[in-house]
Amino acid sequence: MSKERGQFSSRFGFITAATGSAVGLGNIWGFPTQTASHGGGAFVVAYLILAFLLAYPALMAELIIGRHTRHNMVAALPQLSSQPLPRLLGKVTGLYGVLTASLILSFYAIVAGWLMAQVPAAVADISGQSPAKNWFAQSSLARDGLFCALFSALTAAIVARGVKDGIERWSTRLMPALILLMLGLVATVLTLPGALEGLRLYLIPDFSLITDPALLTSAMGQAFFSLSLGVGTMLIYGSYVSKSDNLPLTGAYVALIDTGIAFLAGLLIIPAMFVAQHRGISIYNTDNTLIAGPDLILQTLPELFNSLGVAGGIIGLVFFLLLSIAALTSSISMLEVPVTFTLEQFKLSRRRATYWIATTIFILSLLILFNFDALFTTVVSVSTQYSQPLLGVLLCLFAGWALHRDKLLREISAGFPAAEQSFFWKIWPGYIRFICPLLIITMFVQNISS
């Protein structure tokens, strides 16, 4: 294996890196706001079911392909077949995945920049510097461009250091910090008046809503986006995993931690909304739906923090620090997809490949910022709502049909000698061939038709 590619030094290193990739704004921002938009507890139930019916099998497909081929997505998929047409399709799929990862990171860096700016805003608020607080807290082209650049540079600096010294080292530091910060915030918010009403909405589902196609499609998209599926991030991370690791068990750890943190994020944000309502802050739109998306994170919750005085300023600082860490752990994996392709395809050093790609994606981010109304929502929809599920289907098909069953078993058995007799092996190969692609396509078509 090339020194430029590297390898995770331990299972713990891989789990923290892969979980860091999965645990990002998709969990801490996206999951609670989707829950708020789609009936509370009903969305939670649908998400948890789909995370294990669809997302975990697809996650395993990426990890197995990655470890088997030890290559980037563009080079890996053609290796799975000796036939010209599947090889061509594999290359096109890989290039599409690299492009999609780059597009996701281009808007993700903008959103992460918004959140990073709230950290100095909270510090200025605590220290009584109102002019500085207003500049950091309020969106402007100058502020958004500056913090997008800072976030992009920070991501690139970590990726440029490689797998062990960059991705693994920082993931093992950032993920424990993220979990501790979140637990502290949940414990604090649940003691405030109004939190119990939010808990009821979040934990008691209205089962009549679960069959709603819009809810199911959103839950599927959330599960894929949350676990970083479809764009090759987990395939790349799988290519850095030791042959001695038990992939089904390790993948299950990643899926469980990811869904657990998403659930924890809901325990934080949904009750916080009703704490805000208890303090006289509006949490409903004009159509009587709960506020979600940027308005929830960047307006409603900061209003809540402001209403709590000095303690609210400290809570706000910790909250936006938490979101910034979550954004960083995910952006590292997304940048790794085009970087690994570039360094392997064009034989560049890791450092040079990283800074070339990071600069190109930052230019895309600036293009979106300067044409925000026309481009932002379109880029988000094309890359996450449409491209990720389609790529997920293709990766399932490659793992199930192009990679021979004997090679699949050999790869899984490398770190799991009892694989052939396991429940996983009896279910997963057929599931990834037929059921998983069919379910994803069905929900995708429902989304298009509605």
Ligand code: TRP
Second form
Amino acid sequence: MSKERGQFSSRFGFITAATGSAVGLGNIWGFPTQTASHGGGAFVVAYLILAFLLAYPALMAELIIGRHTRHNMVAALPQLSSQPLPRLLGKVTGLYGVLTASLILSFYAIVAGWLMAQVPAAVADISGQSPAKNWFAQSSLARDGLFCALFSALTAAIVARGVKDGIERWSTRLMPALILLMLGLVATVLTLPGALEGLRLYLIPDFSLITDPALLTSAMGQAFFSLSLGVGTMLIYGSYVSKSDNLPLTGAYVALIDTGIAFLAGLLIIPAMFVAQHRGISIYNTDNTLIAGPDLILQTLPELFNSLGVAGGIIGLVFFLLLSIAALTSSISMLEVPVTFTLEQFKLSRRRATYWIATTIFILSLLILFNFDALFTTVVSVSTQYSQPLLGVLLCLFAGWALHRDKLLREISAGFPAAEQSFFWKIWPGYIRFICPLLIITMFVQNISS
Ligand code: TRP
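Please supply the coordinates for the form predicted in complex with ligand TRP, as a counterpart to the form predicted alone shown previously.
Below: every chain and molecule of the assembly, starting with the one above.
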């Protein structure tokens, strides 16, 4: 078994792949737009706190279970216990995770398709092809379906190549490109008039907002989504990590880079909104709240780019390229979840499993596209607002209660010999058993009841 299983070739390979998974539309689209709709700096502060208080410990739970069992979530969780009930619960939780990962991919591929279409739109614009530009830039069933198909095919092509030659290779190519493009864009936008006002909204928190339950639940959901938690993505990536890696440290790098890039994206988009306002583009809705969501990314920002002439065209091109790359290194990690499950459960070849699963999920995406108003937001909220936190709780409980303390310590000590004396070992096991699940459930209930 272990001979056929892929493994990342190095710690660097794992870190790029895991941050590739973590850094995606959640960071560059989700985080800034949520910040815009929750009053700026206060959301940023709440997010940073929750990312390290809740998301990082939950990430560690997944990585540790994954490396310990070396299996996909459905096979991994039952292995943690010898009692029939937890084993059954493990299996059900695993299947729920696989299903949720597939649902997330089905809407993620649609959104990624919208963004990818903006790349040829920008090229057509720069070269003065206005009818072509309009076709690519504006939503239609044909355009959305085509680009969703293209994005899904790219995702499948990488996953079919396996862990080292597909996922790791493409993540190490794409992630540095992403960071460079982002830094370039931030530097450019911050020099434009109006940027300072955005910077102020972004960086100076209004602490009176920070106890707002809606803000806190959104920040928690955002942190879970951004670190790809709950559905077994990080569990699978953990199962490809070598025993000689220091997991708590490696996990901390992933959380830090992910949070850092979300922060950087906010530094780009919030100031860009105010640059747009400075140029006469409206950035407020009729009820005086800041524009957020698709309107911000697909209308306000392109309007801003347009108003900046040729330079704006190039900035727009780079921006949407960046989003497409970020989406791709994330979508491969989602597809990897159902693919590894089918591959290990039904002994299919990786190629065949990828083909079947990717096709099924694409059909799901088409179903959503054809019934957009009825299905899109429902699928998003069922999978991310409800299922992800719930699965997060279950995974914490499995790591904390089902995995024996000695085994846990042995797993962490592999690659981290001083683990037993570490701060991590003193805090984390108790934390993951009680505090994490309680905090998540409290926020979850609050969210449902409001
Ligand atoms: N974290 C990614 C982002 O921020 C999305 C993602 C990848 C994801 N894998 C996941 C989200 C698994 C939830 C579950 O865009």
